[in-house]
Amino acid sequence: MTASPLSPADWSEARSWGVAPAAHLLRRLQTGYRPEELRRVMDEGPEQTVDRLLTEHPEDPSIGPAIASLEQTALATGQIDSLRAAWLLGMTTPVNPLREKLTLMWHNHFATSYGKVKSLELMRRQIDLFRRHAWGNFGALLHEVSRDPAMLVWLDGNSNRKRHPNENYARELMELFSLGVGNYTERDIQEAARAFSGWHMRHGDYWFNSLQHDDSEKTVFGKTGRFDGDEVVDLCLEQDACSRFVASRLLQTFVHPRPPEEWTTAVAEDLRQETFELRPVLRRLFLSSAFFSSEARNSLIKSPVEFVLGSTTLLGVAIRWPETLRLLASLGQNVYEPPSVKGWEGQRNWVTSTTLMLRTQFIADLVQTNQYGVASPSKLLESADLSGVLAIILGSDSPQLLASVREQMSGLAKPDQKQRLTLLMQLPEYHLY
């Protein structure tokens, strides 16, 4: 009998838990990590690490005031870059890194752009909504998103009226948020739009405009009733396609860009059994044989946020935000402004001839100048042994990779530490995780 992809990874063999699997776990569950964090995970082991990362911790008192100050500056001045910096700074702290990575995933899933919403307060509140539900219940999240003021602006909720239904939210609810293409009909969208009529925003908050709500009978997914928006959301959650759609999102974010069918089926079944409670599903996924498989490792391409913030975190950089935000925009990932309702497509789209050159130059500038902030990589370089530094940077203890790197370094005349770091962080493997 074939083992389930969600069966726990086997660490029973001596020394099977080491730098490579520990780094893989950290690279997938955090935006970046410090060298000392890798050593901690190697000591803790996988279960203790996953449980710690799936637990909400009090905010870091040394960083919290800085984040709050940036948010207050943004709201007072209308400068979205300050709001971006506040969130990105939060991603670099080691307190709740998985929560922030999940928040970014939901931002991409329910892609909403400041470019249309035009309200920093509404965008900030939407990100806080994703943060509150980061590893909570997907159904509860879907219900709240349907009432979220930023979403109501983004998908024209106020234009959805009894006599003239607007289908934008109903369409994206099914196509992009819960079911995927091919799992609904145009009639389902039209009927669902009527159910959401009167779901408006007023004075910055959700407002049920009863005069503009169509409370007559609708037929959605073959069921008939005087449905409102909440009942349509529940009907979406009941569809088998919903658990598969959410399973695909989790797998593509954390495990593999093109997960095998059996992996999707296993995670979808787990989601149904847990009635969309994400925390237990994520725990099993992060400890599974599929997660640690050779197929999964180094199968994902780092997004600009992961690449840039991961690098600054690794080197202990005190980030200069104006330069860093300009770089992220050039690399194609402006948080708070996804390119469309489909979000960032990611993976191979992240690396073009232009963005690859920008990434390579960024590493050189980051290591050798203070353009993006002052680096303090002393902990990274505590070991003079190349294999130790390579393991921290690339999460690999492969003898073949070590031999290849040594051969490349042999072409450098007495490389100093900065040259060694630059070479290692410019390797093609560094773009993968």
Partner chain sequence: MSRISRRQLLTGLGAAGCISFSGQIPGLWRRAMLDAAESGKSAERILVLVQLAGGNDGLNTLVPFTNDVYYRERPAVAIARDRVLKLNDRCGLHPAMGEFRRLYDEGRLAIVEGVGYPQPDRSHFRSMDIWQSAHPSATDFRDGWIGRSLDREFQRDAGSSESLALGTDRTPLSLLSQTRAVPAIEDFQQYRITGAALASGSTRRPLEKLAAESSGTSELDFIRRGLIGALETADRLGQLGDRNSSLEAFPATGMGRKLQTVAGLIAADFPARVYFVSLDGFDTHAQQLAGHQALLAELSDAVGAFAKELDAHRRSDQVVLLTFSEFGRRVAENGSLGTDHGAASVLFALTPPGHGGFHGTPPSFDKLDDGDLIHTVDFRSVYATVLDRWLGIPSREILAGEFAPVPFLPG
Given for the second form:
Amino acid sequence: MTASPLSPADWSEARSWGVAPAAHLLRRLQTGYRPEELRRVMDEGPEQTVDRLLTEHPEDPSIGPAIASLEQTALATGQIDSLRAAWLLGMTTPVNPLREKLTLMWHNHFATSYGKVKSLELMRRQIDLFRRHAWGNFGALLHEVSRDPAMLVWLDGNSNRKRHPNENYARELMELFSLGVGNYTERDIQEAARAFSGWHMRHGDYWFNSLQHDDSEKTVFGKTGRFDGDEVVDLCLEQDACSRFVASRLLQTFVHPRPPEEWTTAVAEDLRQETFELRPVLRRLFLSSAFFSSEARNSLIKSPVEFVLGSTTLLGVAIRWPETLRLLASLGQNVYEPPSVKGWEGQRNWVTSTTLMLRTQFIADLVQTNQYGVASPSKLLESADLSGVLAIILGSDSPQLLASVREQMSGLAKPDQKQRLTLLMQLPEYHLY
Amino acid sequence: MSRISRRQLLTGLGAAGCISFSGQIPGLWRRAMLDAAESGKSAERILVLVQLAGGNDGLNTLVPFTNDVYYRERPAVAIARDRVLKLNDRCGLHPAMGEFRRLYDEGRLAIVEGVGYPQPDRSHFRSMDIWQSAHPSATDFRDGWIGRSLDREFQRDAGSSESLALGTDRTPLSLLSQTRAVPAIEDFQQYRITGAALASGSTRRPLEKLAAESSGTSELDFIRRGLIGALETADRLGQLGDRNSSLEAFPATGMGRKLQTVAGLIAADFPARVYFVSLDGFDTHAQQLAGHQALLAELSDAVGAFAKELDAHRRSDQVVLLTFSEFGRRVAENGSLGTDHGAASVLFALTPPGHGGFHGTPPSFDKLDDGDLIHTVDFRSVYATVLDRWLGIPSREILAGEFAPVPFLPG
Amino acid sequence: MRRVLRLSASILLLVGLVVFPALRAKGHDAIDVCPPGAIAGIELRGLAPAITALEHSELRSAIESSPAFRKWRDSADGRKAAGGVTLIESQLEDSAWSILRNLFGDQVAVAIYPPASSAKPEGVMVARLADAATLASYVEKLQPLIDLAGNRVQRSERKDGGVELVIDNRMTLAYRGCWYVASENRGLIDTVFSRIDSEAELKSKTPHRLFDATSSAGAWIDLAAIRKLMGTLPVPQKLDNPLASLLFGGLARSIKDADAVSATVAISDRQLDAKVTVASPIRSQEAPFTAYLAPADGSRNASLPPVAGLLAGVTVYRDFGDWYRGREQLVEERVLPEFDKFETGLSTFLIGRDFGADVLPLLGRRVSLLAAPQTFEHLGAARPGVQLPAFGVVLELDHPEEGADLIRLFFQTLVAVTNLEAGKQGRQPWILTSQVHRDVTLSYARYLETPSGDSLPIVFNFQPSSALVGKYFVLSSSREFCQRLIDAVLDWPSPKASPPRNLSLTFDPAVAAKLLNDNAAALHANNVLQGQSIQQSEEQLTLLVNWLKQFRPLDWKTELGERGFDMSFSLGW
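Having seen the form predicted on its own, can you show the form predicted together with the partner chain?
Below: every chain and molecule of the assembly, starting with the one above.
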């Protein structure tokens, strides 16, 4: 019998905790980081870091007003890009980076698009909901999402009427939000849809329209009762498939694109034990042997947000948002407008020859011009030697990689610091984390 | 992959002294180099979609010059009989479309008449969504017929089946996929890599070596292969895609520039299977004659140059270009020297040589639907032909049904 | 910029060269010793107090702390200029302000003459100092710098006792007593000195010089002479922008026929008044140019309605019908299609009416456009996220009842169309309603519900309102402002027998500053989007606001005077 994948990683060996695992932890838990943060994580060690990142800290007083002014202006002028900038600005602020990363995960999980909702106010409230529940209870989140106004618009809540049930929400609840394909029947969807009938939106808020609610008996997952929407959500949460589905989401976001079966089983079990309280589950996961395993390292492909904002944060760039948002859209990740209710498939789907070209060109422009904003790289990065830069940027202390980069470096005519940075950030390895 | 990359070959030829003093490769030499380079060209079949946005007036594009109803209903905006470029004893092209006429004579212009769909919608937006999604009954358009097709084809390696919209800042619905981002590029310059440390051979060689050696399936191998492919494409575009590097002269119009770019990308083996370009302004409600003439000339001249450029690169067998528009226009003119939104219309395809000619059934002028032509060919039949016969993607699944092919492409 | 700096630095240097002691008391004015026959002239007189005032003003500190100035100061050019100033200051042992005051504080004149032999017109600059001894001491102290210049500067004695320096074999600078004169034409310099020595009373001959006792600076150009030289003046006959044509078409036309343009500026320590006169036979112009002119008797006038606290306001007096019908003569041909587009667009809101035939004849000749901060009384405690000022239009109608009906139709269609759009986008619709204000019926649109929050969409700035007040139709984006406009129209004094006025404009920088402050969030958002931190943005805004607050309202008027167009401009601080 092998040890559980969730058993804590073992750091008892001397020098086993070092730059590589620290960078791995940081890159997985934050959208981007400054070189100083890597130093801090190395000093703090894994437990203290994870506990710090899983704690809500008061907002940065120098960023809060900037975000507030962006949001206010977005709502006033209807410019979604200001709202995008507000969120992404928060994501790059080192105060609650993990909370924001989880918020983006839920935005992807419950993918709702401004393209149909057409209300900045409702979209912002939905993101706030994800933020509040970032590492809260998944069950509570699922209940609240079911009556979230943006979701009601997105999946046609108002057309779900007693005599004309609309299955849109019930279907996505099961297929994409809680269970996954193959864990429900068409009949379950039809019955569940009736339970959500009359869950409407009015004046921008959830409203239970009792006249349009079908109060009769339904049979869902073999259980029969005069269920309402909340009871259907509870029935979904009771399914084993639900914990596995959520476990897959967590693993695919933080650990591995195709997690081994036993990892999913272990996390699903943990979720049930904790009755879907995410914080303790995430804590165990982030400290686990699976999380730090060699399979897991560098197995994820950076999303455009991670690639672009990770790079700007690394170099301390004061971001010019219009250019940056345009690039993110070209790279395929326009937050607030996921391509469909499935969200971004991500991983290898981020990669096409066009996006690789755009990513490569972005690095050159970022390091060598002010197109995306003025950089002020930290002293740590400026003064580091090649192996130091490699450690900061790629989180690697591998001698082979160092040797290979040295060889490539020898091809540069004038290998100044900017050229070195450009080369390193254009390497295939930099697309992974 | 042991063959010499075309980039290396071209560089090698350049180093061997083919470059003139001016730094320009003389045309003759360049052609020879291209011939050499293209001996190993990709055999991938390519589709270029040309959207004529606004609803092209099919009746003034392919003019039924013997039809009395046409001249009776359009006293002011009809194309005079003696000006029509006659293709047969029934109809001919608008006089501005000399290049289309040439392509027709060469057997490369397929003309499909009477294309439309049941219960035609006369709203620009909805009808365009219907054409692009190929879902006439949908209420919520989430993906396009090309997007769905290529999703299905998406394979392990990056770049095996991509599509690209040019000259637009939004991905058109046709290409939209529910799973992948489809790039829309406003400017060809975005396909250059400048200031890249990885641009030169010496910095890239170790990476190329690693990519060539790795047949692995890890994410790193995947990115390595994709990145090498992207960099090579950028190189080739850098060499082939300069403003003056086209072998043929393209008109200096919007459509001319877009098709010039497409031709350059194709010549550079850019790994897109479908290109999308759009020409706007076909919503000719008023003072139609001059404006429509300019649009048709822009289209015809650009496509003519595009065909010549494909010939020069020996790519003609590899490319099909298909025009479409959300609807045609009413048979009768309106009161402001224009025409209003109609239904069935004509579409054109630039095909490999030998497949041109007339297809479909001319719509009837005797039996109109509220003043509009009734379609004789469902547009999904055209799509089915392209999917099944050209791209090799089973159309049934994509179009959610069986549609009889229109034989303008080899079976 | 760099060239200007280099030039001014060398002028300072050269000016400082004058060593000669005062030979005689100053007598003539600088402008009068310029040789006759000039086609253009500039003069500055008695600027010393203004320079002193500027030196100690808050305006100066505001300018120096402005972001643009600081950016320039930190640039290479800025540092070079600062270095030059420091060099001069240490060499002359005097502050830059004091040097400036001494050299330019008394009298300076520049005159331009038609080209004699060379193709270029020739000029001469004459300056008179209040105190010859200062000039002498400056030049003495600058001698080391002149020595450094080597043979680029050649010094010689003049027969009349002065000294002259030839710089780079081109420019000649001569000085004697409290005078220094510069020109590339030595003949001009000789003439100037002989006039300085003249015992007779000299008087500037040009009729175009309007300089008077209050003026600090003046300039004039003899257009008739230039026209004779050039054949025609390069003034566009037709403008390529309809709005520019409506506002400035008359001015452009008058310059074409003008004899001269003259300007004077009076600067006190708190106020700047500028006057420009275009001497032109305007009254003899024919249609459509008469569209720009107010009646000669001054009976109807482009005065501003009396509204307090305006951000900005403009009243123009135009014959809109004549202007519109004469557009083919007044604007470039390529913009004519814009008029057709305008008519097509307008026909959406004026169903079945033709603009030229049905609308224009109803309009009067006086239109005022006004903007002022609004109170947002229609929103209760709520506020839009971007707070726009209230806008208003006061339109004179020749046929008030018919005209008002058309405008009401326009207004109601606008509300209906907007409501349809609002419905599609889930916004609040408007409901048309009315109230009576000082016996005037005021129609306005209100929102179905009063929303809450301080980030409401921009559309909540608007509460379209309209009223017919006598022969004036009042339209406003705010009911409360509409009421104020009704008051203003009712209390509008009938024009006194003043010169006929074509245009009045006012702008209050202090009100603009307040609006900027109210919209701080939007400005910050814009700066943050461009990569600034909120701290940088706040600092910038504070500076800008403080700068604007230094100014009192700016006024601009265009009137028909005896000679032609008179434009006057005043700005206080």
